[in-house]
Structure formats: structure tokens, C-alpha cells
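One chain comes next, on its own, written as C-alpha cells: the form predicted on its own.
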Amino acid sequence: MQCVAPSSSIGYKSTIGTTSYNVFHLPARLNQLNIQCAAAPATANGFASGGIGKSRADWQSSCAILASKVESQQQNTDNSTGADQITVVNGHNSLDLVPIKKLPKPLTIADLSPAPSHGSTLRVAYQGVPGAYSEAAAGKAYPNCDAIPCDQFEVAFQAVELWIADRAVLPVENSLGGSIHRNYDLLLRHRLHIVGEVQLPVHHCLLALPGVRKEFINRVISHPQALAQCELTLTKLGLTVTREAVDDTAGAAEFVAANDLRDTAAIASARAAELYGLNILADGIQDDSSNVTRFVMLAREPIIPRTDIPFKTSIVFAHEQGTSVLFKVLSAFAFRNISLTKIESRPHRNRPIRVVGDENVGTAKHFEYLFYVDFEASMADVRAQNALAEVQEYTSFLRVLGSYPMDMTPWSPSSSSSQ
């Protein structure tokens, strides 16, 4: 251990091993002096070589010697004429202390719990290619963010887990096509937290290469959800053609453009048409103008729940007795006047089948389910805490996926913009 005496009027530096620590607010009389104290085996004369002996008498003697060195060094310092003179003791120069004005600023709760709109420097992963609706959702959730395209939903999750991205924005349900089940399964498989949600109006367009007319088309490609959302409109347009699913809408537009497919059209956004040089054959071809996709924002750490703004909480649970416990779980929320916004059941991957009954007489087989529930309350709300405490009594597995601010952005079909 190396002990460094005060090197300025505001503190001294202590060195343990190779690490130095600044200590402030000590008396300012001693200036630019280093004293080294090192533990070492005692020599024949009772003193440790270069240090302090082991006995009390040795220690007192060493202190007296050190005190005399301090007094002598102090007199030499007082007689110095150069203000910037550096004193050398035991072969070490005194070190400058860090000015107080340069000390790091303490963290605040705002630093630990950034608002959902705080994303000007964030790297946000999304599934698809530029022009995808997920890219538009990432821009709405985190304006001016650095959007990172991923070819699969799984890759977007891993991008956040591996610190390649700070957030991920992924769709979980659509007002026409229903839930995106793949992402519900991935929410359980990965340990990311939901930190926000954003609802994006979806405005589909039928895209083709320049000069191609609808009569020339014998195939339409897009994401399965987009194909389902435009099924009736495609029939009304007279497009009784082959419909093929691809990974994402913008990827379909890119595929048509890259391969110069003059017999194929894509369902994607107007932005995708602009990016990949396609023409819009038909605009707003979704079967329902009230077509909205809900996205969730994912992060490595949860945010701090609050009660001053509307919050939503997402959980997933299971029970060994199957669906018979569902009524008890729902009553825990109903009794406390907590509104549920979604219930989604998914087969339990590890335990898909539950056998009931006596094998000698006959058995009944039932599917095992996981239940995903969203409810309108913050985890900082005592009602939500009590409800989950009761739910935990009925379930064999319970996990909070996130407690996050609700998207309260007003929207109407007439205000939907081409994404």
C-alpha cells in the first residue's frame, strides 16, 4: 500500500496497488509531499526495509522519523520561490488533483428512466428493410434515431441483447390480422423488457415496376399479414392471381425491383415505392381504413413505473391445472377495477399436452397454454401490485414483461398517412 501525503490545499491522493484515489477537504498546510509506507518483513535492527516495523516501539519510532521528514519538507516548501516547483520524495513526483468543477455529474432518476420519446441518439433495431412499416414505427417511437434493419424478428431481439442496438421496435398485433404470434413466443424466450408501445396506421399500396399495368400481373407478394389485410380489395380489383408470402412488405418491393419482375406486384408502403423505384398501381388497398398495427419497444433494462401518466403492464402466466384457473386470475383484476386490454393464449412449448384421467379407464388430453395479458395499470400502482400478488397464488409461472407508458396519440382513419 502506498500512502501519498497532501499534494495541494484541497486533498491528497491514496494509491492501493496500481489504482489511485483522490481524497478532498483535508488541511491545506502540507503541500506537494509524498510519503511512502510499505509493509515488509522486519530487518535485523527491528525496522522493515523501506517501511515500518512490526512492534509498537518500532511503529512509534517510525512515526517520529516520518514526522521529522514532514517538518523538514514543509520548511523546504515554504522557502521555495517557484510556485510550480514539484517536490520529489522517495523517487515519486506529486500528482495534480482533479479540479472540483470537472467531477462527474450525479445520475438522476431521469437518467435511469428516459421518456419514450427520448431517442435522438438511440440505435433502434427493427425487422425488415428500409421502407418497412416497422421502420416507420421506430421513427415514430424514437424520432431521429439510427434505425437498424434486421432480416428476422429473432435477430432484432439478439441485436439488443448483444448491445448492437439500444432498443427494438417489433409488431405484436394488428387490428385486422390479429396477433403476431412469433413475437409473443420470442418475448418469453428472451429476457428483454417492454418499455413502451406505439400504434401505427397502416396504409397499403399495390406496387409494380414502371410501365407495368394490372392486366400484366399474375402474382402478388407481401408479408402474410399484408396479404390478409388486402384480400377482399385485391379480389375487387380483379386480381385473382397467385399470392405468395415473404418476410416483410418492403422486402417484397425490393425483390420485385431487384429482379426486374414485370409480372409480379408487391403490397407495401408508399415510401417503399419511392425507395425502390416502383409505381403505385392502387393506393389504400387495405380492406378496412381503420388498419392499425401495435408495436412494442424493447430494452435490456425496464423503466421505472410511474402513476402520473397512463401506464400499461404486460404479463405472462401458466398453471398446471390449465385453463380452469383463468377465471380466478381475471377476477383478481376485476375485483380491483383494473381494465384488461388484451388476452392472448399460446401453446406451452415445453408441456404441449396434459393427460387427465385413469389410464386403465381412458384418458382425456388437453393442450397446455401460456396466457399473455395486458392491463391498464402501472406496477407503481398498489392495485396492480395486489392483483399480481393474488394471481401468483393461482399460477405456477408468472412473469412481468414490462410496465410502460400507453400510446395516447389521437388517430382517426381520415388522418392516416401513407407510411
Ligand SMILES: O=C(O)C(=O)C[C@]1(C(=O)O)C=C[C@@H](O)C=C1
Second form
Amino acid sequence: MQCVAPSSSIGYKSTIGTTSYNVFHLPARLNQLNIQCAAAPATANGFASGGIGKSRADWQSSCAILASKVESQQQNTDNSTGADQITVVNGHNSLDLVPIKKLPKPLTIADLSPAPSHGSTLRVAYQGVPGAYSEAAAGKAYPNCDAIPCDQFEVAFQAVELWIADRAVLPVENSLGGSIHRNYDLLLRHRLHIVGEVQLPVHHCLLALPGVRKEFINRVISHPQALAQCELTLTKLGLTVTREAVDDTAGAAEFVAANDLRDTAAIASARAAELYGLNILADGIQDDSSNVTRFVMLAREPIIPRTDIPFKTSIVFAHEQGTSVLFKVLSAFAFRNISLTKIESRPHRNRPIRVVGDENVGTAKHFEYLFYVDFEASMADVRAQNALAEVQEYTSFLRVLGSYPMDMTPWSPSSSSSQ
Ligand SMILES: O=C(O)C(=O)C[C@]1(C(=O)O)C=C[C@@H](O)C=C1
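Here we have the form predicted on its own; I need the corresponding form predicted in complex with the named molecule.
In what comes next, the whole complex appears, and the chain from above leads the way.
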């Protein structure tokens, strides 16, 4: 496989609040197409059939990442399985290289934790463009990481599955907008493990091109969650104008700037204003100053649960008899004094309806659900193990999505890392 490294693959250092991280420049965001190309390197030879313009550059970029990954993996393999070379003096005043057989080294905790396999810098895939809150969450979780923009969450998942990235960052809930349902469905559809969480204060700004005043605005664009988080404030500002949803907040800012839209404002971070040359018309426009989004970090391998620091565990389950017996399942935690921090239900797509028939009364059709529960205990904690053993008895389906350290950073919504 021959790949050409993209000429624009130069990173820049970015600082948000007290955290700094490298922003990894790809020619464009990772998208479904270049993920597929990276997954099927055989298409490299037959590229003429489908390769056009930007896609080709994107493909080359993905291949370059993949090639460097393969190369570093080979180096790792060579180092760990090959014979060591040592230098000895052989008595004839000359130096010889004598191979000695390498003895196995004891495993350490570091060997067992999922670490970057390609070198020193962790590559973290997120949905959006630079300036998105997900990028800030990646920087908070992994200072100095390479943040890799992706055009969809699905692509961020695939980037990790295909070893193009080491982690994916996924927003799952917001203190104002609630759960991000689609992302719960994605957690189930993919086989990645939750290895961490980050709670990011989200501080929104209303952005427009320089010289544009609020009175000129007849459209506000942003991520649907951001629009929901600013709904009341927009009305208070007199902006009862068309609101349009786009893929991410920073993408909205980029769109306004790139298309020179003088009648459109974007809701995004102050950092997005800086990156795309926009003015801040209004600052802190979220409906509540303590607006926080919770992100989870995903990896190919789970981490080893610990009991010496606060841990949280996320599970998903379905019950044969549906919602009616949910209290029984949850009592497994209550009896062991394990606190639940979150419960969410989603349609059980494989079996959406449970029919309960009674000749005399008729046929009841109950909707079936999957339940997502987060609880405050590590899987290394015997209480959690016993609780799950009991839950398993009741449930028709149970999966542990991950056991991971809780975000215990001090609560200070005003000193937002996403500004
Ligand atoms: O659009 C962004 O900037 C994102 O990172 C996504 C997202 C979300 O999905 O909730 C993240 C944080 C904010 O709550 C608004 C949007």
C-alpha cells in the first residue's frame, strides 16, 4: 500500500482555559467515504474508478494515518518479539553485536491499560470542526491529545474501530437539553467501551460577521442542542427569527463566515468566533448559567476498574416483562446502597411491542424499552458485581458499557473551559 502524506497535515497548539492540546489538521474532516477507503486499502490501486478532488486528498490522509499506525505497530512488534542486540568487547579490541534471547518482562498496569498504539500522542475523534464543544471536551479529558474532527458521530466511532483514532468523544446529556438520544443508540450499535467521562460547562455566544448588528439578523443557526439551550434567551433578545439546525456549533460559525452571511447569526463558543473571524454579539446566551454537557470517552478496550478513586459504571438492559418490573431490577442497587446517577429509556428496536392478550378484555400493546443506567460504583467493587449478578437474573439482555473514573473536577460554571 503506498500512501502520500497530505501536505497540510500540520497541527497547531490550542489552549482552552488551563488545558492545551494539539489540533490535528486533516485536509477535511473525516467522513464516511475516507473511513471506508481506509478500511479497504485494496481500493488504493483501483482509485481511478472513484477518486475525485477532495475525496482523494481525504483518502490519502486516512491512508497516511493508517500507514503510520501499521508502521508503528510493526516497530512495536519488532521490539517486543525480536532478539535484543547488545554490544560487547570480544577480547580483540573490536566491537561485535551479539544477539541474546529476550526474556519475558512482567506485565505492568500500563501494559493492560489501553494506551496509544502509534506513539506518544493520543488521537481523539470528535464530531464537528475545530471550535466545537466536543473538541474542548477532548482537550479536557486528554490534554495534549491530537483532536481529529469527524463529520458525524458514526464516523468518530468507526475511526476508533479502524485504529485511525484511539478514543472517541461523545456528548450524551446536557443539563438543559437532556439526553442526546441518538448517541445512546450509537453506544449500543457499536462495541466500544466507555473509559471516562467529562462534564464541560458550555458557554454559548451569538456570533455574526464583523459589522453585522442584531437588527440585521433574520436567521440563527446552530447544533439543535445549542438552539434548545438558548431558546428563552434568544426570545428575550428579540430574536424571534428562523432557527435552523446544523451538525455542530462551530460548523455553524464556519458556515456564516465562509458564505459571508450578513443576515445569519451562529450560536457557538468564543473560540469558534476567534477561529472563523466572527464578532460576539451576545455572550453567555444559554438559558441557565450552569449549563453543562456530559461527554463520555470511548475506546476499543475497557479500562481496569479501580476502587481507590470514585468510579461510575454504565449498563444497558432489557427485561422480559418490560417496564412493569423495572423496580425489581433497580432494587438490586438500592439494597446494596449503590446510588444511580442516571436512567434513560430508549425504544427496543429489535422487539418494539409486547402484546398481552386477554380474551375478555382484548389485546394490550405495550412499547418495549431498553434501559440505560449509570451507577456510582466500580465493577471491581463486590457490591456492583453482586448487584449485576442479580440484575442478570431478571433481564433478557444486559451489557456493561463501561466502568470508569467519575469526573470530580471542582464545580465552577463561570470559568468555562469551552469559552
Ligand atoms: O456542536 C458542538 O459544538 C458539539 O460539540 C455538540 C454538542 C452536543 O451534541 O450537545 C455539545 C455540547 C453542547 O451541548 C452543544 C452541542
